[in-house]
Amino acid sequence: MKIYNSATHAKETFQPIEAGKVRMYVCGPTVYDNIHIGNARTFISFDVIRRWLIARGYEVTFAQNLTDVDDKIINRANEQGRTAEEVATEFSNKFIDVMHRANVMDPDVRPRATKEIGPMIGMIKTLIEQGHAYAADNGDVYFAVRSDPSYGEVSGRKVDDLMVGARIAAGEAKRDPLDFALWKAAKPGEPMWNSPWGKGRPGWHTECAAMVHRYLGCPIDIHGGGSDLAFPHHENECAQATCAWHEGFANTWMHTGMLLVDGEKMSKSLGNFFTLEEVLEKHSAAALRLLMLQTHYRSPLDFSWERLEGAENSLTRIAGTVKNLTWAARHAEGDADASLAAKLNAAVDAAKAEFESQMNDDFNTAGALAAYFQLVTEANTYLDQAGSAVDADAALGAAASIAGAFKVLGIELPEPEEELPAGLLGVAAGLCAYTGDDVNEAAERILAARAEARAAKNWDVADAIRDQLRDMGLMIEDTAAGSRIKRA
C-alpha cells in the first residue's frame, strides 16, 4: 500500500510503527455552526480510508477532536447572548448527529478541548522549560518558532519566507512575530481555566499535539485533515509534540482537496454555500459519498445539484443490477451457458482486482469506482444475454461483490423494493380462482394469467391486468430473465 505523505510530496509505502495497528488522527471540527459539505468532504474521505484500512486487516484506533473552545465560538455566544458552553454543545450535538447520518463511522476517541485543559497545561510546562515557550508579562504564553530546528517541515515552508508580511498584532505580546500563543490570558466574559500563568485557555494549536500524545502516543501512523490546516495549524502542532516529547509526532501527513462549487470557490456572499445537513435534507447520504469519492481525496472536488442528481441516478442503476441479478438467480430456468457465466465470474475477478490495486495506490476511490462501474456494465450484458438460464452462482457472486465494494466505501445501496402488497392474493383469486395465501405465488398466477393472454392475443385481458396492478401503484416489468411485479 502506497500513501501520499503531504511533508514529503511523495507516496511512501505504508510501514505501521506497531505490525498490524495503526494509530491515525484526524482533526475535527470548531462547533460554533452546521458543517459545510467542505467540511464533509474531508471527514468523508478519511472515513472512507479508516474503512479500507480495516478492510485490509488493520487494527485502526481512529481519535478526532471537538474544538469546543475558540474565538469563533466566544463570538457566535456574544452575537447570540449566549454562553461559549451552550453554543458548543448544541453544535457538537449536530455535528455527531449529520457524522452518523451520512454514515461516518464513529472515532474510537473523540476528546473535547474543555476536557483536555490539565494535559495541554503539561506540555506547555514542558515546553517552556526546555526553551520552546515563554510566558509573556500580560499571562499570554507563546511558542518561540526559531526554536525548532525543523520548524516548516510539514507544509514545505522556509521560516525566512514566512519572514515576509509577518508582524507583531496590537494586543499581543510575543518577542517575534512568527511566534504562536499556546496559552491566552483571560477576558472579560470569556471561558477560562487556572493555570500557572493566571486564568486563560488554550490557543487552537495547542488542543491537538496534547491530545494525540494522551490518547494515542507519538509518534503516530497518519496524521489527517482538509489541506487549509497544513499551515499553520499543523505545522504549529508537529513543532509542540517534536519539541515537548523529542519522539515524532507523526510519520505520514495527509490533506485533502478543495471543494468548488460548480467550479467556483463555495462563499455565502457567492450564494453557493451549502450545509452538509441541507443537502441531506435532498438527497441520500450515498448519493453525496459516491459524488465525493468519484474524486481523488487530494483532488479538488466540484460539487454541483445536477452532479448529485446523476449520483443518485448511479445509485438507483447499481442497486438494480444487484436486484436483478439476485431475482435472475432463483428464478433461473434451463442450463446456463458455461462460456457466459465464465466471462461474468472473469469479469468479477477483474473487478475485485482492480478496486484492490487502486485503493492500495493512495486510496484512489476514483480507479476502485471505475473499476465496479465497468463490473455493472458487464453483468447487465451478461443478464441480458443469458435470458431465464443464468448460471445461478455466478450472478449471485456478481451480486454479492458489487453490494460488498460498496459497502466498504460506506455507500449504502438502496434498500431493495418493499414487499409486494396482500392485495395481489385478490387479484389472483379473481383471475385465476388462486385461494393461498402466499403472494409471491399469486403474482406468479397472475403473471402467467398475462401471459396466457397475450400468447392469445387477448389484449383487452392483458391490458385490465395491467390496469388493475398500476391503480395498486404496481408495475410489471419485463427483462430477459422473465417478467415480474414491482412497485411502480
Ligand code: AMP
Second form
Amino acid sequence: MKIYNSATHAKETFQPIEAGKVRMYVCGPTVYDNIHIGNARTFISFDVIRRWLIARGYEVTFAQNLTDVDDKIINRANEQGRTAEEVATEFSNKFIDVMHRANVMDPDVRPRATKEIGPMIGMIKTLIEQGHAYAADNGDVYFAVRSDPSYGEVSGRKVDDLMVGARIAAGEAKRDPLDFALWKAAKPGEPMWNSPWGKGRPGWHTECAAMVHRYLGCPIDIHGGGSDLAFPHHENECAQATCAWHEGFANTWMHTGMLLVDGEKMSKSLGNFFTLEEVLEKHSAAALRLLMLQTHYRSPLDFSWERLEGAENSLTRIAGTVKNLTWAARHAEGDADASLAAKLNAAVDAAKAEFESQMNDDFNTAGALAAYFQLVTEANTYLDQAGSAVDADAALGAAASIAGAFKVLGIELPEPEEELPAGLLGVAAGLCAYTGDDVNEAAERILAARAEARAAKNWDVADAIRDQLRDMGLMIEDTAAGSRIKRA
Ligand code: AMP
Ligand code: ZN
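Can you now output the form predicted together with this ligand? The one shown was the form predicted on its own.
So here's everything in the complex, that chain up top.
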C-alpha cells in the first residue's frame, strides 16, 4: 500500500511500526460551534482511510481529541453569557452525534484537552528541563523554536523564511517572534488550572502532542488533519514531541484538501457556509459521502447542492441495480446462458481488483468508485441480456460485491423497498372491501384498519389482522415514522 506523506512530498510504501498494527491520530474539532461541511470533509476522509486499513486486516487504534478549551470557546461563552465548559459540552455532544449521523466511526480514544492538563504540564516541564522551552515573567511558557534543528520538516518551511513578517504581539512575552505558547498565564474570567508557572491554561498545539504520547506512544504511524493544520499546528506538535521524548512523532503525515462551495472558499460572509447538520437534514449521509469520495482526499473538494443531488440520484440507481440483481436471482427461470454469467463474474473480479488497487494507491476513492460504477453498468447490461434466465449465483455475487464495496467506504445503499405478496389484496378486500389491485395500497388500507381497531380498543380485530399477516410470513413493524408491513 502506498500513502502520500506530506512531510516528504512523496508516495511511500506503507510500513507500520508494529507489523499488522496501525496507530493513527487525527486532530479533532474545537468545540465552540456546530461543525461545517469542510470539517466533515476531513473527518469523513480519515474515516474512510481508517476503514480501508481495517479492511486490509490491520488492527487500527484511532485517537482523536476534542479541543474543549480555547479562545474561540471562551469568546463564544462570553457572547452568550455562559461558561466555557457549558459551550464546550454542548458542542462536543453535538459533534459526536452528527459524526454518528454521517456514519463516521467513533475513535478508539477521544481525549479532551481539559482532562489532560496533567500530562501537558509534564511535557512542558520536560521541555524546559531540556532547554527547549522557557517560562516568561508574566507566567506564559514558550517553546523556543530555534532550539529544534528539525523545525519546519513537517510543513516544508525554513526557519529563516518564517522570520519574514514575524512579530511579537502586544501582551506576549516571547524571546523570539517564532516561539509559540505552551502555557498561557490566566486572564480573569477564563478557565484556569494550577501549574508550576502559576494559574493558566495550555496552548492549542500542546494537547495533541501530549495525547499522542499518552494514548498511542511515539512515534505513531499516521498523523492527519486538514491541510490548513500543517503549519503551524502540526509543525508545533511535532517540535514539542520530538524535543521532549526524542522518539520521533509521526512516520506519515496526511493532509486533506480544503472543501470549497461552488468553487469559492466557504465563509459566513459569502453566505455559502453550511453546517454538516443542515446538510444531513436535507440529504442522506450516504449521498454526502459519495459526493466527497468522488474527489481524491488531497484535492480541493467542490461542494454544490447540484452535485449532492447528483450523488443522491447515483445512489438510487446503484441501489436499484442491487435490488434488480437480487430480484432476478430469486425469480430466475429457464437455463442461464453460461457465457453471459461468466462475463458478469469476470466483471465482478475486475471491479474488485481495480477497487483494491485504487484504494491501495494512496486511498484513491475516486478511482475505486469509478470501478464500481462501471460494474453497475455491466450488471445492468447483464440483466437486459439475460432476461428471466438469470444465473442466480452470478447475479447475487454481483449484488453482494457492489453493496460490499460501498459499505467498505461507509456508504450504506438505501434499502430496496420490499415487495409484498399479492395475498394482501385478499386481506384488504375482506377487511375493508378494497377492490383495487395495488399491493402497496392494500397494505396501507390494512394498516389503517388496524390503527382504527386499536384506537377503538378492538383488540380482537387488531390481533386477528396480525395473525392473518403472520400466516402469510409477514409482520407489522411499528416505528416512530409510522407502521409498515414487512417480511418476518
Ligand atoms: P478546527 O475545528 O477548525 O480545528 O477544524 C477541524 C478540522 O477540519 C481540521 O482538521 C481542519 O483542518 C479541517 N477543516 C477546516 N476547514 C476545512 C475545509 N474548508 N475543508 C476541509 N477541512 C477543513
Ligand atoms: Zn492537533
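These numbers come from a predicted model, not from an experiment. Superpose the two forms; the largest set of C-alphas matching within 1.5 Å is the rigid core. Positions refer to the first chain, counted from 1.
If I superpose the two forms on their rigid core, does the C-alpha of E59 end up displaced by 2 Å or more between these two forms? Where the cores coincide, E59 shows only a C-alpha shift between these two forms that is less than 2 Å.
CA of D467, rigid core aligned, shift of 2 Å or more between these two forms: Result for D467: yes, a 2 Å-plus shift.
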